[in-house]
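One chain comes next, on its own, written as structure tokens: the form predicted alone.
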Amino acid sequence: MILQEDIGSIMTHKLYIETVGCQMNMLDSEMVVASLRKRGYELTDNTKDADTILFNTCSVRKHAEDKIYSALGRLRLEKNRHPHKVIGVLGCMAQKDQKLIFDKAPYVDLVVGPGQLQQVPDLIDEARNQPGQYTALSLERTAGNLESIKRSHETFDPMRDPTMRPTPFQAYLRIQIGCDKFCTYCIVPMTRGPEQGRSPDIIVDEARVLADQGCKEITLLGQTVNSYRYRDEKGETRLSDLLLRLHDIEGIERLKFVTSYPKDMTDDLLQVIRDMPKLSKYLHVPAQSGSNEVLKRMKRGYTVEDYREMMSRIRETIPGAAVSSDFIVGFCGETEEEFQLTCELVEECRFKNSFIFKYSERPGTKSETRMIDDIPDDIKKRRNNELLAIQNRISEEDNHPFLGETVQVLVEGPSKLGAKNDTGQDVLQLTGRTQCDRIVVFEGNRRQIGQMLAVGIYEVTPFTLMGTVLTEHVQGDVLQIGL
């Protein structure tokens, strides 16, 4: 006999979810968890305790896919011992590899693309009640008319789970899905579909909900986020227009957006960043290469001269703004001279930081089908290390002006850096970011998490500013640079 009070515990499921890749994937996982919590799921960090195991995947680099296939391989025996467990592969790798996942790991139950994540709860129920292999995938880019393809890539955003966010005070908000740039090395236009801007009214409503939940910082997400456009009977909304609406929401103290496309860095957007105090003076704008010939082979759609002109407008419009970038080294046919042009661009632009990657051939991309991955791995590694060394030196040099200055920091939580006081006792180190996205570490207490604090900087490294929280009295005697 089952008592009424036992039903809740019987219906509770344990969910393990692992997320690989970009901020968009992190947001997707948050929404999947939110939808499953409504059906009684609890999170666990151990696959052995879970009756549902999900992997939200990335296909941008081979390493990310290898990691997931290795994780699936380790679950083979677990699934044999406990066939009731449901294993699902979600996201970009699911959309790209599709039935190949079942071929490599036939004990997987679900393969679900990023446009079908709203179906995950129902698909899990089906797989649990009637074991089999279930798929939910978007249409290929050539499989129908544009509108039907777009609809097949639509996502569900209102479902949110605060426990899945970077911190309780920070949240991601998707304003755009898909990409129409078709860079030759990139699989994203195929896995996430055509570029689509979400309705600004829906975005603003969602931001208000996040603010009511205690979020102080919102990061807007899009594959090329500054390309955002939304047209309806009211007219066209650009990213600058959207930012002005979001800026007025009470409770939101900081707004960011990633990742930007160089050709769409318009003057109206830069002026809004300059004039609106809540907007972070930080831009992430991938350059990918300093060689026009490499950019042409990548089909990036701009020249090095275009990128330099954009950087000049950023520096003129927003003095002190921090810019970070992405670079791919060892792309098909990259000569030593072309690589040196990339080094020169990094020296010239003096990025806050750069994310540097060795070229990884992606099946289904134009570079994979039409070009030869002809740069040996040892040369890719050497170029990666050389460019990283240049960037690290620049980052440290450009952090030095912060010594002795005061910065405003949104406190995110405990730092991974350990510290001891003069008596050898452990002290709590907190971490946060400045208005220009620099990481600051300082001694503090847990009550300060989520606050905006003034911190005086006394030491710098290429990646971190070390500081001390200042009292109002001390702040009055210190020149504050506000970054």
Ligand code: SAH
Second form
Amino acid sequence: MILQEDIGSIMTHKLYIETVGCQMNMLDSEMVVASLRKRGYELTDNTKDADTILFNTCSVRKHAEDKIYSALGRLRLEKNRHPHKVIGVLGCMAQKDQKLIFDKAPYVDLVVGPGQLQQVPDLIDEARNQPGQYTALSLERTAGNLESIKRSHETFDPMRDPTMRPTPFQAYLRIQIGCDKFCTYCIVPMTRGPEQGRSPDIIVDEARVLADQGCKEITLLGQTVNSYRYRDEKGETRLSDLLLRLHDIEGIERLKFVTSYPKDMTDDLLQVIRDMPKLSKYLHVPAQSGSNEVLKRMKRGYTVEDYREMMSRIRETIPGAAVSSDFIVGFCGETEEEFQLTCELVEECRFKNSFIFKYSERPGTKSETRMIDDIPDDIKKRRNNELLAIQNRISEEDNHPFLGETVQVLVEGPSKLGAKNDTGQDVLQLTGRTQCDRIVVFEGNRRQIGQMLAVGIYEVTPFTLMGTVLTEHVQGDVLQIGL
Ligand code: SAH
Ligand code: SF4
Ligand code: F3S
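Having seen the form predicted alone, please provide the structure of the form predicted in complex with ligand SAH.
Now the complete complex, all chains and molecules, led by this one.
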């Protein structure tokens, strides 16, 4: 006789999943894992134990792709030995490279683009029952009719399983898919398709479910999230309108959104951030370069003067707000003078932090077909280090005013920074973020994870504020000190 528990264990599949890329990919993986758990899959962190191996990939820089192709290379032998294992490549590289993935790694079973992820569970079953090379991809942007291209890029946002989130009290929520900006260096409009806002009613419903599950912090996701617009018979909803609706949800304590596009940083949005207490006083608005000539070649659609004007509106409207940025160094034809203008912009804007990338030529983009990737790698590297040094100095300087202050921290979990007490015993270091997205590390205990605590800061580095918990009963007056 077979007992119910035995059926459970016979049915259990072991899933290994590796995710690279942006928060959008993290969320996609979460959704894929949740849908597979419903079919009896359990996670493993070892490809050897897994019967299903998935890579959720990124194409934004060559390095991200190389990493996945090498990981696939390492699986060749394993698949030879265990042909029943299903190997799938999902996400942006799947959409971009399509059948090329089978040419490079013929033992891959599935290639599934980010717009087709809802098909993953069925495709895995099919591949297991009938070995072969399966693809599920969205239409390319030149494939004709815009409506059918849009339809082929579906969002995959089933209601979720609370156990799948990185922490039970934090969640990503997609409000927009795709991108229509077509910066000349960028592959994202090709891999993620046309910009489409999700319905505000669906977003609010999802946020309510998250709040009911104990979620306290929601980060809204979109490639140009502040360009969000949704039109229906009731009228137009902008990001500021959506934030006001989400702000009303009981249980939600913090709201953030990434990534913003400089040209769409409208005053209504800044005012909502200023006026609504649950909104994180933090904006991620990539500048990419401080040179108008480079911005023109990148087709970013704004000038350095526009960016400065936006920064001064942010500083005037939301005093104390933290702003972070992205920069690409060594873009096609970037002269030393043009790079210096980027350094000057970083000096002037005093970002909380910046993500700095060496330009990586992406096949199929305008900069690949029309420009020359003419800056040698050692120069790109040097410019990257130089800009990073300026940014790190500024980050440290701007963390200094927090010394002696009290900040309100949503505790995320154990910190990677271990510590010992005076008697040499390990103590638990916790990490969390302030309302302006600064990372705080302090000694604590597990039961504080997920709580909003007042922490006094006694030491700062460029990346971290070190502190001590002041009180567990957060009082109104304590909350007002610092951002
Ligand atoms: N949608 C977001 C970010 C998309 S990709 C935005 O527009 O801001 C994240 C970052 O990767 C970009 O901001 C850019 O700085 C960098 N990036 C994109 N394409 C790149 C390329 N070809 N080479 C190097 N960095 C790139
Ligand atoms: Fe890429 Fe530009 Fe769109 Fe950002 S705005 S995703 S950099 S095309
Ligand atoms: Fe990469 Fe795709 Fe995100 S290319 S950065 S995973 S949208």
